[in-house]
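This document starts with one chain, in the form predicted on its own, laid out as structure tokens.
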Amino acid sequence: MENLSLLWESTGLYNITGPQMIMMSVGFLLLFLAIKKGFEPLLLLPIGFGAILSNIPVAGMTEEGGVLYYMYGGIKSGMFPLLIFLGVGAMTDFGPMLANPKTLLLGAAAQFGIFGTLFGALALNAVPGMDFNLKQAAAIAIIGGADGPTAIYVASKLAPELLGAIAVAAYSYMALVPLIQPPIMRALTTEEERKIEMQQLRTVTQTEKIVFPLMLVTLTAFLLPSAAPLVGMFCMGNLMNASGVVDRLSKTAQNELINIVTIFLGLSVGSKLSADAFLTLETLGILGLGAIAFSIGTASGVLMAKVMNRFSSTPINPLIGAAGVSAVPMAARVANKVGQESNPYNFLLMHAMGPNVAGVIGSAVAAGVLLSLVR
């Protein structure tokens, strides 16, 4: 009987707590959203499964010696997000942005969501139970860039204790782009503005595509070194693709490397969804601020595009401004879809890819600014 008692006390049923059961349910919910609804499945599936594994009692997966404990080292060091940026860079085409350089302004405008949320997070300290310091507020603010790897990178440096909530918020809102953005876009534009057809983009030469990442990383090194890790890996990946001389390396970065790292990154983020760290009032604040940040970023991009259209010699459809958030390429697809609802002959996808790519650069630069000012 004593042995049977010891066996019972070693089971998960005996040791599991209510908060752990709740967090395992959250993990199953993320799996449902990934599998059934198709919401960012590449990340939400491993994050959800990691949440389940990290809350299994007695297993010790997140303690020293556990598999998730060692996986998290890739996030703590910043290696996983940077390798993701290498792969994203290899898959990115700067052509639409270089063909219409004005779209850089739209990518920059969309970053207002980041800095607006920074002050919003600090303002939440007036709510009982909320207590965000400046580093935590900066880590939360980066959600507004709609760039998961950048959000994870900044959170790992400034507020690792909030990493799980920030990552879940960032990827959840990225997955909800088709639901969140269209109402904002329609509210800020008229039917006539949504019908605007843009001129065909010029052809960008290979030389331009090679020179741009080199110029970008050089300017970053001189002006904002703290953004160099993110921008540098992004430009390295893009240069491998644009140069055309290392196709094998480029394809590896786009496929095998980014796929492997995505698995490890998702499980590592899930390991931070432990009950004691996630089930807090502050988590609700982070999720709420994430929605606000994303909405501000979308609205800022659309409003900037409206201003540019008024003063531009060539027509600019304000809808492409919403793609300034760096949810690539989903935000560009949404801009194209909303445009075609008003004008079936309106093809905005390539035009929207310009601010979309600019948004990736903008979020990386914003991350560098925050890391420089807050540390």
Given for the second form:
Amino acid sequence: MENLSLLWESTGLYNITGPQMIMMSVGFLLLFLAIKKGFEPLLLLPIGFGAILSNIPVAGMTEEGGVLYYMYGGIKSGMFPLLIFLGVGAMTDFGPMLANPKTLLLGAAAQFGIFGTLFGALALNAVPGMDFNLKQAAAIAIIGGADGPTAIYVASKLAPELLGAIAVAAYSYMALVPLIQPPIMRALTTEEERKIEMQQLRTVTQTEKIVFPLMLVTLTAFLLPSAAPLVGMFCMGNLMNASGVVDRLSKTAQNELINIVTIFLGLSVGSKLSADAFLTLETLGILGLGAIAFSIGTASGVLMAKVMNRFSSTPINPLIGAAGVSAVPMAARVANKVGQESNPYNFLLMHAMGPNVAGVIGSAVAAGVLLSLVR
Amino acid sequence: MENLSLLWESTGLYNITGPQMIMMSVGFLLLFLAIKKGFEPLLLLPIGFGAILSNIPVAGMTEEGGVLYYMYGGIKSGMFPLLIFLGVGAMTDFGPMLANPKTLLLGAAAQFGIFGTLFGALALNAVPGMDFNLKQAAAIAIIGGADGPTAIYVASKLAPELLGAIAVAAYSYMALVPLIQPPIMRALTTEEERKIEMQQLRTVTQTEKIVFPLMLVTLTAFLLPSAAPLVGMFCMGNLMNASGVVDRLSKTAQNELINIVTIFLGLSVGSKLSADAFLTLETLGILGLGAIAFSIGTASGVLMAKVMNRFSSTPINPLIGAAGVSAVPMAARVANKVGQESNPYNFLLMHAMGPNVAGVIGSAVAAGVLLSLVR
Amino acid sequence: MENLSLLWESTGLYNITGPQMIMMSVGFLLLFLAIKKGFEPLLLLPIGFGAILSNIPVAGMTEEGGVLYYMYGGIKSGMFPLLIFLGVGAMTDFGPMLANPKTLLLGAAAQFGIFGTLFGALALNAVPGMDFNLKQAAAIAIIGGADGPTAIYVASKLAPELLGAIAVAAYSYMALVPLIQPPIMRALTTEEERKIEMQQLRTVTQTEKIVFPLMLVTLTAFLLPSAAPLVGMFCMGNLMNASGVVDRLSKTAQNELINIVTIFLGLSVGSKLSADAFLTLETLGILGLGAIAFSIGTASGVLMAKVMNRFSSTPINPLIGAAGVSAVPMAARVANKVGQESNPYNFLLMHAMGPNVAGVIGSAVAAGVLLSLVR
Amino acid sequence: MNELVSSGIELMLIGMGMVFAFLAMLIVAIKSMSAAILRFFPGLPGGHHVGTHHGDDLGAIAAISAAVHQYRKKHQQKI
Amino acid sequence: MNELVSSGIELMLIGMGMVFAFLAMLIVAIKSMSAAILRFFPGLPGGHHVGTHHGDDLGAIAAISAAVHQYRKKHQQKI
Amino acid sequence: MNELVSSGIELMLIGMGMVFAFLAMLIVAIKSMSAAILRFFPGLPGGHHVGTHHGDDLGAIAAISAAVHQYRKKHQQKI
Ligand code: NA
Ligand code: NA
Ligand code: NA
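Switch over from the form predicted on its own to the form predicted in complex with its partner chain, please.
What follows is the whole complex; the chain from before opens it.
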């Protein structure tokens, strides 16, 4: 009898709180978006499931001794986002960017999405109930980088209490890139501009592809060492692939290692989706700012391309500027698709890959600035 | 000269104790069973080798600073059994069970193997020299679940000192399923019953397969949250596979990740096969109880099927009840084989997979009950 | 303004020290050797990149909280070298050695490279500025084993402060085997000896291949338990492969697991390439002694083969003695190639694989002796 | 010890009760779910979703037919 | 709060400045590098380096041509 | 330092002695084992045990012969 009441007191029904139920619903919503809507399922499925697991009462999976507690150590140490970056680096082909290096400026301009949002987050403090300090504002702003591992890395260093909301916002908006970007791109360009065809890219030699990551890591070491963990791991992955001498390591980094870490990273992020951290007005602020960040980044990239077009001898289709936000390779595909609406024979994909991967570098640089200046 | 005697004093021959030699022999026996007899080699080979390594004197591989000591952390935190469960979940097809949900009752009945054994372990305390407290009895009883990761998870929480013996018993008896089950199955059924042919199963839609793991984890969260880590990771793996949107994660969970963890888990379990923990009368008790547990579970499953047959409109071959102990997919194959002895055209395999996977859920539920009530 | 100067003070240019720049150059040199010269790229690429990353100022990747700091835990615990050894064991075919067991003596003789170098390191203390204690001398000597994981394992236990230099020397000289060995081999043999053709090896049964690793681990447990972690993990990998019953574990150990650990091991070794540990006169000593170690090992192996040839009924080509240093399979290929210079129809490769894998065992035994006697 | 046995019996009763209750509820839940899904989202049957290997298979078939084609061409040239 | 906004503006200016400066220097660096490499080491174009799968492909092609050969032989024997 | 050198010599002697002793014992052990196994369990020669890829190879061969068959059929239809 006593045991029966003990059993009842150990049920979830007896223990669950309203906020926990809401957070479990958020988990189910993320799973729905991942599975039925195809929103970045590789991340949002584990994150959503992690949200459910971490809000199950009694089980205590996020408390010391729980499995999600230990997994989170991989984010706290920076290990998970950096290993993902290693794999992403190994998957990245810098060829199109090296063939047309001025597209790097598009990747730079789009980072205005980050810093504009930072300003916005601070301005939002005027709204009663919102209260972001500088660290939190910087962590939120990095959503504008449109780069999951970078956002998670920065948030885990500057504002771990917002990590869950920031990661969810970052991946959700990345999935929404095909919806968010096109209207902005169309609004800021003329039909003529969207029809611009670009010169075919030259073939880049393997030597250039090998030297580039080394050059990039050196420049980072000298100018912005706070970005060195992110940029360094990315460059190492890229070098493993470009050099062609460690194919077995490169393939493992791109497949099994990144897959294993993705499962762990997703669950760990989910473990930060607890009610008290997520169910606040601030989360609404974060979601709103995230949408603004992507929009500003897209607009800045397009406008920068238009400016460059005035000074450049070779024509640049301003649509590829939108790819500067990164969100690889989705944003590049969007640029291609919007371009083909105006000119079906215009293949912008390769041209958009330049600013697209430049955006990854740009976000990492911006992350370095924030990490070194915001304390 | 001094060095020579130092060398001699550092040899195993100088340091080895009788019990260590016996435990190394146990390790060799496990390797023999794994390699020559085909007893669950994926687990028993690493466990056997772990037993050898951990009983080598001087080397101190299980002491702080030793590699097996650190590996055991993966069991202590629950990480290894839960990751195995993630992979097993990704490998599991709930289709046959969803097509014929009443077979879940067979998976429930077979768990009497667990609770009957729990009672047996406590009764065994009457034997002089046997002394199991409630926690130990519960940890031993879980062998009746015929599910390695569940047994290891529960044992590591309730009675880590018995982990080695329990894991060895669990995997050994799982390997012995084709020997233990058939006589019991034949004794409890008539030739007519064994000939019963079952209706073909309907095809299950993908949507049902996606919704089921979500439903299961929700029910667990509300009713038995102490089972949530086990059931949750299992459901996540299952959802990764069923959803079809994260195939690369699902494949990694089913292959490289589960393989890596299996090596580590086996070695870690082996590291608990030390002489002082294993060479006790209790171990004999555990081995005896393990055999009883499997037998009770098999009998309960078969008898439940016979009872259900009286009330069911569609015929149920009682042999598939034996598959309710889990031991996936071995027990289902045994049901099929015994059935074909009586009726060579009777294909019970798919029908037996229902209670078989239901048995996994049943054991996890039983584990949850034990974890929440036994303190 | 204040922020601008803060930014400047956070740059690498402001903070970098001369020694750090030199160590980064060493990293680039290693990458050059790995990529352009093909020097053991699987290890030297991650090590080289690790050297660069760990010498980036401000980033603090090797300090507590940094990602390389945590990775190094895998070397400190012995986990990484032992897991590599597990994979190497799974890749090793002891067939040629079992078919001609007397080649084990060649693998024994070549270990004189280790002990001769140990003596050399101690003698080098006579040079002003060099000051190796016994532990350091032993750690350096193990370079002569021509076996990366063994060298890293021993160095991490006896002289972690020299780990970086020792690992770099070990892998560099392994890559230089085709340059270092042939002149020594030619100098110590006559044209007639190099032409010796050897009897075809008998086929070894699978049972022998299964029993051998078990025998080896038992002998190690009884005679030299300090070598048991190394030999044990190697034997476990070998048994996983030879037994044929756990192919999925064996394949994972040989591929994904060893690849992942190689990336981590390389980065961790690189993290020990800090200026204060590497830019010392001792490093020059280590590099010099490493070359000597390989030369002595090669010579001892060849001479031993010549001695054995006097007493053996079946002819032994002395060139295969050089393969006793291990450096699997490079040294065996070198033996084959030098042999074919004298007799193009002489296929020594399989014959050289015997001493080659024997050299791995020999080095592990030597490591065990050093670990148990040097304190 | 007597107390231990009695708590064993109690655990057995509660445990088996819980297991049956849980799985019985799961049966009800599955039946409701299946009915709802088959009615509102009949969709596609399971087990047919496109796996990752699909692409590889197509690649292999392409490679094979190319090889076959190549072979035939060479063969005919010789004739 | 006013102070916070002003430091936000400052961060924005410095940050965007740094991003542009960094990527602009990277452009210069890339251009110099490409010019140097194309002049001194024209070498091979990228994207064509031998991957690990290459060997497998050759193996597959060998297997295929062997299979085709086998098939032809059997087929002719029947004729 | 003199002491260090003498302990170096001692280590060298003991170490090489141990290495030779160990590997010599291993030779004896291998020879006994091989003799015993070849006498009592002659069994199958090594290196031929069925690997996991075996199945794949068979699958590939099946796929290839199916493809070849398909091809031939289509080809003949055209003729
Ligand atoms: Na970006
Ligand atoms: Na079960
Ligand atoms: Na060696």
